[in-house]
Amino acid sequence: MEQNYHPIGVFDSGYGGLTILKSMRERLPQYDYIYLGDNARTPYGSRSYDVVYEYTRQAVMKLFSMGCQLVILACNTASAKALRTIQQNDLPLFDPSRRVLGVIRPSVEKIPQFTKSGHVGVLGTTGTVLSESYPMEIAKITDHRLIVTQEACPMWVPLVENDETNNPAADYFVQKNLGHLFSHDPGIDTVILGCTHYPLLITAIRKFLPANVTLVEQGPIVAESLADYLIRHPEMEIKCSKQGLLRFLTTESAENFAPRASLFLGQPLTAEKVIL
């Protein structure tokens, strides 16, 4: 690639981050983007902190080597288990001018705008839920004392990745997990989709979600947060190349990645296989 090619890197353990990328491109189409899915080692949700950190660090370094000055961890598990260590330990040593951002903080900062009761539900992978990242980040919103209830949904990602979102099994597990969530706190009026795969289950989720509950999707929020970040950090914005180019990388078979990825992105695509 040419020397002035500095795309915005978008990393996910698999396909889910494509829902974030889709929103970013809708909001900021002028920038170049490069997406990396670690499909060979997905899912991250049940892996330890150390493993998620190491895998995520490898992916970030790969994106840096390909010209990225800014990388978005479009994966809640990576944001929960690896982001802070990469920001605090790796960036100062590798290149203090580069940045790695996650998806949890932007999502949480918007919550007070949605909830009236102060009762918030979080749907996520087992790893994200056990990390307590959402309750901890929400607790940092000092002006708002919110009650957070979490529900781990281990079957939702496999349903999405196997294109079973319109299957009766999807309805069964969505209804089951939402039932658990609201049985713990019937006062919840706002639910965060704390996994980037979950927007593909939106039809089933809305079917079983109480009518008065606001559903918060991360894609548009993260895209708006990125736009705001680039305005506030012109020194980074000027580094990001703007030819509207889009490139897809996967650690799995490129032939296997492309058709499934197109379901998430909503358009056909071609991909390249990489080794981390």
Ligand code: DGL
Given for the second form:
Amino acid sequence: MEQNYHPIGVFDSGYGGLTILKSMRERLPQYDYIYLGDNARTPYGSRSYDVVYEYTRQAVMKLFSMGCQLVILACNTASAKALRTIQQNDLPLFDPSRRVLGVIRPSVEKIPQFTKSGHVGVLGTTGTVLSESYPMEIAKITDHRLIVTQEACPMWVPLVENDETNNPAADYFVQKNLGHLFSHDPGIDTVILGCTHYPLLITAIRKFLPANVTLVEQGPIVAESLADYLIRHPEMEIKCSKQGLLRFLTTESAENFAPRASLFLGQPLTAEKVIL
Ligand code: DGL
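In place of the form predicted alone, the structure of the form predicted together with D-glutamic acid (DGL) is requested.
Starting with the chain above, the whole complex follows.
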């Protein structure tokens, strides 16, 4: 491996993290990036803490071994269930100078700017919802001022992973979960897509979301937060290589991954299969 190649690692259980990578590339095109999708083991949303932690740790170690100094967990489930343990237990042992960051904290910090009613809805995987990460983090930064209602949408990630996003099946599940969310709290005026796969269902979501409700997507928020992080951490910024290179890894078939990923990213690409 080239010695000066230190891309920013972007990890997700499958295709969802591409929505984050897309925004990062728009905001910070100068950096090199490696995307890793664990498509062979997706979805993570219904898996236990131990399993999500172990899979995520393996992915992070793979990205470190390929030269990444900084890895973004572009997956809410991994951010909710594995990030803290990796930061507290693994990094100090492996290499304290490397960093792993998640997507929940930056998203939560922006929420108060969007809501007027103080009623917020969070859509996420079962794992993210049960972890209570969003309500806890939102309560911390707003001193319990906001009312947070969560809805787990276990069918949404499989719909995205199986390329079933623009059809009556997708409409059915999206309408069902949004209906559920608003029946619990009709006062919600802001909904956060707390799963990086969900922007890929945006057409169906917009169809069934009440017109007065603000939809918060994580891509631009996480990209802005990364830009800010790199300004505040020049010691990391200087390490990240800047040739605008992009590389894609998947644990499933590279032939399957590349065409779909290029559709999501809006550019042709090739992928490599890796074993974690
Ligand atoms: N993109 C992941 C997230 O943000 C999806 C998790 C899954 O694989 O179920 O939570």
